[in-house]
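This document starts with one chain, in the form predicted on its own, laid out as structure tokens.
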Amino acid sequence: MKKWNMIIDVAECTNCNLCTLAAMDEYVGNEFPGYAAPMPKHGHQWIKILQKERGQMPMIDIAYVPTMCNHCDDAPCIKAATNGAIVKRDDGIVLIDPVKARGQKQLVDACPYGHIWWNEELGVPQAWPFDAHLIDQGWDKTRGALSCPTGAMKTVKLDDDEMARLAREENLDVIKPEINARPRVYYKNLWRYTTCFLGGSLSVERGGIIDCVEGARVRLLKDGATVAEILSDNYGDFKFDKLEPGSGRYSIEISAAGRAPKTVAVDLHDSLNLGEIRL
């Protein structure tokens, strides 16, 4: 059976927040019986965009990650619910019943992603319902996907085998895979948020003039083994990306024509710009 999934490309998200505003526009003050009680005007972010800045000037980048209810196939919130307050539909959508869930504040802590919100006024837990009331009217996209100007957010309906194949082919990841909740929200280029980089700029002095070093061979080593090897660009810059944060001691070996080789040792905790390295 085909089921609904969300695919988000972190590289395309610009933090415009239109998906967040679309969710608020749809649910604030609006009740959809069987799907959702009205969303409060303040305090809830059913679609919340995380932000991470990597590196130091001038070698720096920023990643934005829209997050929401993951509509997990093995959702911890369902196990914590009583009275059948949360159901998993055959099409993959997880719904919190706005009547049966009343008073069940424990469901807020049951979500490992922090995406069940407590409505104090109504005494009910709430989460983004994948716009199920619109899906059931024949919509093939959520309002967030429709509002996204860059196409970073897409809704797809595929059977599980097709979705697994797509995830492999496009290198899609999920948030917190280690908890095995089997979420249906997938991310492309999530490494821009979860990993770090190590970079710098190579220069030489010739006749009193400082110049960039293009085409220098730069090797990244850990425990004596080569992790990666690149050439510096026309600005003398090099950058090793997709490294594990807090992964410890690395060595950088630099070889440039007409210059003695140079080795730089560094402890990597988070993304690091080594700045200018004079050869």
Contents of the next structure:
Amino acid sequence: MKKWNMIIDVAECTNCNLCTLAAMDEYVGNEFPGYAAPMPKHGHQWIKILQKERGQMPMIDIAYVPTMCNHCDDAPCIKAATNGAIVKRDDGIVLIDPVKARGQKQLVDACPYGHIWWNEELGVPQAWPFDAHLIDQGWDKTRGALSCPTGAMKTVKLDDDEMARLAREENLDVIKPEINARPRVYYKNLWRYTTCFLGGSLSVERGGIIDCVEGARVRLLKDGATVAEILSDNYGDFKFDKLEPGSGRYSIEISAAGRAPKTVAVDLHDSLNLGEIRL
Amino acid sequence: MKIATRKFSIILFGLSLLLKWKAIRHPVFRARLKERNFVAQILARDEEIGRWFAFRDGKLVTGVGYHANPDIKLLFKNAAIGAKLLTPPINWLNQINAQKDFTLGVDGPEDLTNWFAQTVMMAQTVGWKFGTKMPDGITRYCNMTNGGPVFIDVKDGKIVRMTPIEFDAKDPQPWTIKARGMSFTPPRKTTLAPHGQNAKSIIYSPDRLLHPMKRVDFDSNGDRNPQNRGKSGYVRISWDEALDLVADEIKRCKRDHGPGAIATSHGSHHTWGNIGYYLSALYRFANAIGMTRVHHNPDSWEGWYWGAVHHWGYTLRVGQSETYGTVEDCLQNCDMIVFWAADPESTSGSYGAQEGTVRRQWLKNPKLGIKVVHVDPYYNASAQFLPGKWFAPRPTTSVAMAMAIAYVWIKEGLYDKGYVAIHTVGFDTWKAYLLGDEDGIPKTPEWQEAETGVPAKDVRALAREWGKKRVYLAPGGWGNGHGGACRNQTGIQWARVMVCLASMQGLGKPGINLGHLQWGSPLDFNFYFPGYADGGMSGDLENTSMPVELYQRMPQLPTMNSSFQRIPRIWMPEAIADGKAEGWPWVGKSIEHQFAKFSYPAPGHSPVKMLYKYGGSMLSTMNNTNRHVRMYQSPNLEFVVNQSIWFEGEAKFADLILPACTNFERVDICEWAGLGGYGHHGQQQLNHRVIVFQAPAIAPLGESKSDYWIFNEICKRLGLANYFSEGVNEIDWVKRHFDASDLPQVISWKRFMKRGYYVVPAEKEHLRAPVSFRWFWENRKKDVPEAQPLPSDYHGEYLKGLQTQSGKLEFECNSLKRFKDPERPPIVKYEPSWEGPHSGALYRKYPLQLLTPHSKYSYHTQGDGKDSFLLNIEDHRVNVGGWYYLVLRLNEEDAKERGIRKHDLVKIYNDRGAVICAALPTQRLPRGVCHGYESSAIYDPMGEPGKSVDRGGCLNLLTPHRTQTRNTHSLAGSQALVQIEPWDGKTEHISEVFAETKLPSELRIGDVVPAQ
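For comparison with the form predicted on its own, produce the structure of the form predicted together with its partner chain.
So here's everything in the complex, that chain up top.
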């Protein structure tokens, strides 16, 4: 049985917010009985983009992560709902019944992802319903996926086995896998949000002129073991990525032709640009 | 009876049947016939035959011959002419000629003659069907936002949703570029910019103007209280009262003051549609009335028009170059792209939605091997999307960085000496300046470091890499200029030095050109559909590009402004409030047109007494705009009318407000990114050419009306309605536009109205436009599809060489040798900004440089404010205590030093004004630089305008209005010196515009005399 999933590539999200805006366009001022009550114009972000700025200028990067109802296969909200207010459909979509869920404010806290939103005016909990009313009319993708200019957001309908295989092959992650809610929203390149980097720029002085050092061998060590080894680029820049935030002490060994090797000790809390390192 | 006489009689009889039949069939038409009670007489003067039409309470009675007492007459010289002109399909050239030759005329009250003519036209169009029926009771229409085309799903008279257009099986396949063993094809759908996807929320905005309104303390027959503009409230009035007032004021101003007393002022953009565009309906109206024009500065082109043109020409592209074929060449041959003050992921080119983003995404494919670097004080959205080395020069200083790059190339032999020898002139003079032979200062990487803050080693590394690779230099949002650093104080220098860098590396050789894939798509540019700058129905052959092609294809009555008075837009407040101003023109015909200074008031003209303002954007799009507050409150302005869709910005300073509707509520026709004129072939930004029939999706909200209707109603009161409208309705103009294009060859009108869009098939691979500048490098005749420069502006054989005097790229500009300007020497030299780190005491007082680029989310004021969805985007505005404050970014260290944390309310200020924003500390800016989007739609002074802080986010209250140089009319305001502090909640802040005592000159900001 094929079911709906979402795959989001963090590296391709530009924070244009078209998915967020498309959700507002679809649900603000519109009622889809059985699927969704109108979304308030302000205060709700059924699709919300998280962001993480890493490093210090000029060596920085930014990751954007669109988040939404994960349509979990083991959804905590379903257990927390009374009156059968939340249902898991055969196609994987989790729907909050806008009538049965009325007054059930506890559902807001039941979602581990913070994606059940309380509609104060209507007294109803709401989440992004995977545009199920459109899917049921034959749409092959969601509004956000349609509006996404880079294809960073894709809706796919696959057997669970196929999806699991795809997740393995493409290194897809889910958010908070440890709570075992089994989300149907998968992420590619989520490390850009969850991990940190360690970088710097190598330079030398020759005859009063300072220049970048290209091709220096830079080795990252932890507890005496080599974690990674790279060469500096033509700007003297080196960058070790996908490191665990708060992963503690590292040392960096730098060797460049004609220069004495240099070692730099680092206590890594979060992404760090060591700045210029003169060899 | 002669044949012509009989034919004429039969046609008139047929017309009477048509009118009656349509009234039976269509309730709308039935209602229309109830609007007037009168008798119309159609007659042939020669044969003295005709038919009369008596309208009474919706009933039509007609009769052969002459009515005893007709209210109006439609007169043909003879029956043959009448028969010819009335026989469908209407030949518009014959119609126009008949009016010009006085063989067709009308007699009687303008309201009735125009109503009758438009009713006859309506009888032919009233049954036309728009849109496609969808399941669920939805009708799907098409339209165009400024951020891309949309399907609009409508149910029960309400817009349900707006989506990008996914092409279906009937639409053509897109192009494919083969490069380095791979194929690149764009997806078969259109994209949207954020402000496009936002459109529904601004259509249904609570800030929509739904009724005509008059300022409560404005009395045209008594006290006008101009000093209360911006302070007083409004009262709702009827359309008749509003239109009578405008018409009476127009007559009074012309009679009491003489020519030039009425000025018209519009923004640089409008809602989309070729007929409703400002360059169309407004220009026809303004020319019909006779108005002082507010002469625009070349907005986003500034440095390119006033600077770059002297090096390479391209005046008809306002100093930006040709861009054809560059997507293919870049993907096939380029090794590196240097984004320089370029953030296409935010600015979307011009109306280009996210089409360029789709192509730039290909650059992330490592197999292509194209590196990117970014030069911008702000780590912009494009730097975020396309990882590469980031250089962050202090704002206004990257001119020095560019010179240091050229210096390294010279010292290390890393430029194309052969190209420079053959294709350029004056290099040795510039080289001598760079090496310090002229002023004793070699422009070394170390020299630039002191200016820019960018380490010399990094600049040297960039210069070396660049010098060894095939590089696309990509300045500005289009990749060949536009926006970016050309809008700050050193923008002229910057654009000039960009051309010089490109000239040193062999511009036009494979892989060496300008661009970042924003322009240069391989589309079909031979298929004709006019752009908005082609003037639509304006009839304006002087201020639009209509004479080039549209005028021949779409015959219409020409219009011409009888007044030659102009106000230089940057100095509009001084012109109005102080009575004089001087400016320099933006005219693309030649390089030299920009040297012809003009003055206000013009000889023999009245100063402006009445302002017809179109929209409300200038308080947040012009600079140091408390000046505009002062202008509006000047007694020199006796009457201000504002025709606007939303109640925002300057609309709140008008005496009378006329509510216009959006393009989603009226009919129009257009092409996506079809700019025309100075943006010739703007579709190069797209992956697909999409031409749209803009069906009215819903009825105009409230009592709002189309601009066309408003203008025509005013014209009725001035006897000009038949001249303005040519007696036809908006839909007829739309059809005339369709017929003028190549569309009828490929799609029927009926189908176009129903389907709503047409995708022009991509060009065949072997017919694609050649690569720009390739002809120049290969010493061939120009072969890209642009008919510019003008034939007379070639200096050798036609089509050979550039527009410059030498026909070559000029490092030392002949035009600037002929026109001596100390601030624009023949070679480009670095002169630090007059408002920046070199400003001494002023810099100590205001130690932060504020950048005000275009927003990633709104389109200038469009989409912002208005209680729109965009307010919810945390990188645009933030809700603090129930108010959506604009986000102001500043360096984390600068924030910490001031005790400012994320989303704290801060006051950003200088002597010009103060704005309250929500702070966002970030590493995306170097120390000493802050960043907030310009063009806030909200202007909300917390006390008296000009004397209090603004919480709307109107950052252009703080930016300098001084022109970049004295002898140019060049906006410089994208950078300003400011201070930021936590907001103490106080609301008073007296702008120096309103200060009673002036500061000493060394502490004054933007101190300059507009007119000598």
